[in-house]
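Just the one chain here, the form predicted on its own, laid out as structure tokens.
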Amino acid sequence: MLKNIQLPLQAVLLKFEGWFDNPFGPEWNPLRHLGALSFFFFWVVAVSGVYVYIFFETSVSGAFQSVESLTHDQPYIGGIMRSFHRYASDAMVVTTFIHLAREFVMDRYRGVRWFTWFTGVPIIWLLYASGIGGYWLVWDELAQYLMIASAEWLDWLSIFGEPLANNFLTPEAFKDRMFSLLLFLHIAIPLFLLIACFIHVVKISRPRINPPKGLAIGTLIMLTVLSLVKPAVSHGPANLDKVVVNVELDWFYAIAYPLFDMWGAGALWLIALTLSIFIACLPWMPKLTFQEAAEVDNLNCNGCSRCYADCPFGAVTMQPRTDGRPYPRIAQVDPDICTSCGICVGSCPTATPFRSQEMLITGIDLPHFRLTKLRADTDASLDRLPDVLPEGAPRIIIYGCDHGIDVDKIESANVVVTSLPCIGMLPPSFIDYILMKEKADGVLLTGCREGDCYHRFGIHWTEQRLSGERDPYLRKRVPKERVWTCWGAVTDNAKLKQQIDDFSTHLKNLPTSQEAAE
């Protein structure tokens, strides 16, 4: 059923997404770097508090002169400060529910990646309690109605001794010294949430917690510019022997006040809790199973490390060998985190098809998907070419990845194509073992979109092996102006038909190898 919601929004998703590659680029697409700018947004938020912290009077009386001061005294740093402290807010709810979007839209949440889902949760709750507590200090009408409402919908639960919304009724009950325990609660808070976004990730291996240098310097100029166009400023000061009725709501943070208003604070509790425990287990609505983990083979794995260096999901360790081979250490996987991508095949220094299939058994190996089940796939589509084709034409052939751009809706009489688990699972010495035999005259590499690999590093891997820059690495006597790469999605099809037919132009105009021999 969710495949129906699913498939329909990622089309949609991808489009809308590859309409910013044009402006931003591949590698600086926002919209591939949402959790990484939640967390950037976050420093700009601490980084902007602790200077707002330093003009501010931890006061009934005080709070609300000291901010208008900070705003207006200083109209080109404390001014622009509060403006950052705010919309960096802003900005982190929405880079925080667009990622969260995306991943479920992405179908990346499930499986391996429940853990990361699933605590993901709390920070959602601990955002908005950072945010409405900044209101609270602020202590002008928007500060009054959201502390009155928050107030009367915690006491709905019944938890406290005396209801907190006693603190309210008039100017005399509400003390300093609650107000100092406010700002406790508005340092604090935000403290959870850090550490509450770093177990988001611990699970994750080499998760990207900043976003690229280039956006984050067009991130902070853009939030430059709203401040300066647009400053936050205050609502009139609060005045407890008032009933605020109109006030400017920041619907970021406060779109379930009117709900409160309308329904109660019973009926919010429910929608909220119920919507909350219905996202935690989303994982499990169907549980996501991947296909038999990798498996390690004792007598060819030399404890390389490459598979455990490669692996995107941390599924393989490097543990004491106790089998009497000379080398000391041996690979194991934990197939309770291994996705069976097979990226830990392409790092495998044994995986070469230059050996006959009777011999063609690796370190580690998919048993669903073996080696020697690529092996007959290349030769099966080799076969398939013809030795001339009209007109000159090259003969090319494919492999793409399950969650690419579908290489099985080419049709060309000049190409065939292989489809793996994932791109990063080719070993570069099968584009060696096509081109050196002369198998083919050209090898084209598809796999998902730059920068948002499914498997999240199988096309940055491949790059790296091609350019030589990663083991294994395409060797220097394998002609690179014969081996193409196209990135892209599902939705990307046109895109790789132009690129076949650009890549059988140039290997038109390349010489024969005989031409270049002589």
The other form holds:
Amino acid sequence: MLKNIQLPLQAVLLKFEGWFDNPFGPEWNPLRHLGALSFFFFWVVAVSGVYVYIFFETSVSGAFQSVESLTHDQPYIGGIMRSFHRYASDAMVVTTFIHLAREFVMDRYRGVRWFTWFTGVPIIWLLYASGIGGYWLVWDELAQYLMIASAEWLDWLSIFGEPLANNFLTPEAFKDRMFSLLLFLHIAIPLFLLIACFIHVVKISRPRINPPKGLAIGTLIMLTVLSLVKPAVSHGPANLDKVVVNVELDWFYAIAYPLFDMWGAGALWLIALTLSIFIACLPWMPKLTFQEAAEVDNLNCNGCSRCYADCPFGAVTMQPRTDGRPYPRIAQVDPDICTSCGICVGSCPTATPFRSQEMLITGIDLPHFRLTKLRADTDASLDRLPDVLPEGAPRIIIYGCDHGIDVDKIESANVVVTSLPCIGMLPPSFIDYILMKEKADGVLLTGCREGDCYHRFGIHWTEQRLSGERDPYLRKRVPKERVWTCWGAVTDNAKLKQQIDDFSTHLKNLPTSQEAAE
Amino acid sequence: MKRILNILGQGLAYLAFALVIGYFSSQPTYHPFEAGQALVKLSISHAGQRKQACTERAVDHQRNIPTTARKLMDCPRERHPVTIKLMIDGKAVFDATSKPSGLSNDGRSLFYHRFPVKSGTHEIKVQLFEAEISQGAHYKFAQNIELKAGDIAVVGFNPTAKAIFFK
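Rather than the form predicted on its own that you just supplied, could I have the structure of the form predicted in complex with the partner chain?
The complete assembly is shown below, putting the previous chain first.
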């Protein structure tokens, strides 16, 4: 049922995302940095907010004038800062909601990711409270409309001794003290929002909270141009003796207000709470169960901490050793947050196929997909390759992953496939094992799209291991020209086929090992 | 050439984003209130009468209580709900009873309602019942008022003057 909803949406999203890959490149693709962009917009709002606050007068009579003066008397910076404050807030709503939708569609909110998803729900509430609170402070007609409607909405709960809306009955009823409270809320709630954002990412290892520099610069330029072309301006001053007839609503924040006018406070509370609870409970509808967690073999773990450094979810920790072995620490896996991706196996220096034993024992291994099985699968795939192929077609082995390009139907006379839970599980020694023994002419690694690994760092670590930047790296004796990568999503089969053709042609043109020796 | 195309592509993406943000941050215009109308707001916070009258405490009972805690009168806290009826131009537009606030039902009953009306002269009549309706209205108010388009008029209760007011 869930897959029936997710898969068609995934196809649309991946298509759309693919369009962005061309101009931005995988590294800058904004759709892969939505969370980081939201953080970035928060900082833009915070910095511009500090500037606006310097000139803001905290009083009923002075607020409107001070904002007007900021906008019109110093448009070169004050007007831009005010516009930054508004448009970055709006952009934050957009990136936050696309981020939420994307994580749902890509099924990255269940299992160990539940905490991150769950803590995202209060962020939405705090984001809205922060944004709406900002509009109140301008104390123009829009502020009047939003303030009274917000007060009436809150009053429906009957939790205040006096209706909040009474503070806005007449111009005399609205006091400077109330205004100070509104300002305090507009500073305090965003601070809580910031804390909530940090809680949101606290369980993620190496969270991306800053977008790439190029994307940040591009976004800033976009905000600047928008602020110059269409500066944020106020409505007429608020007048509590008069009703507000027309408002230019900020639909990103105020979309619920027309619903409030139509259906009333009770219905809106019902919608808001039901929707929030529904979204918060999605990780358990149904619950995602992973295979058994990775296991540490005490006798083979030397406490090198590579698995600790590579685990994308911080499931591996290093603990003091108590078994008397001559190493100070030992890896320990928290089964509750292990996704069984196998990246730790790929990082373990003991994970090598170059052993004569039938059972390969590694420092850390996956119970459901042991290194022994990976070697057996590799050998079985290689055995399917004929010794000699017509027209000198090169023999290629492809390592795929369960979340990237679908490699199941790609096998042909000269191409065999082995699939892993994540490409990051592949120890580079396997490539050495294949090429040095000339079991195949080339090795092609595939996985998810670049910068979008389902297990977060599988592709990144693999690239670094291949290029010798990260332990365990691919040995220098391995001919790098015989190892290619092709990163793509489930919908990118055509790309893989093209890559295989190109790789075949490339391999054909390479000298054989004999020729190279001569 | 590819680099230029990439920059152009990025520019287009940023432009699309800016257009979405720029437009929906203020458009389309929303009309929360019909032009040519005025608004009557009923906002009253008023405590109903106590459900039970205060009674004098028996002397024997007082003896068992420390001197500092002695009270001459025993006043149960619970209050009656308050009922308000509002008629505009002879038509009953509001007739509601509100429970006293507070866990012991001893606080004020709260009313806050809005009534859009056409601009012009209107006859406003308000009745407030502090206890059962059968006892009759404890406070009454009637006045003809002139409201211009967009005006807000408030019907409230002044606890000092002990009267319903209109502003």
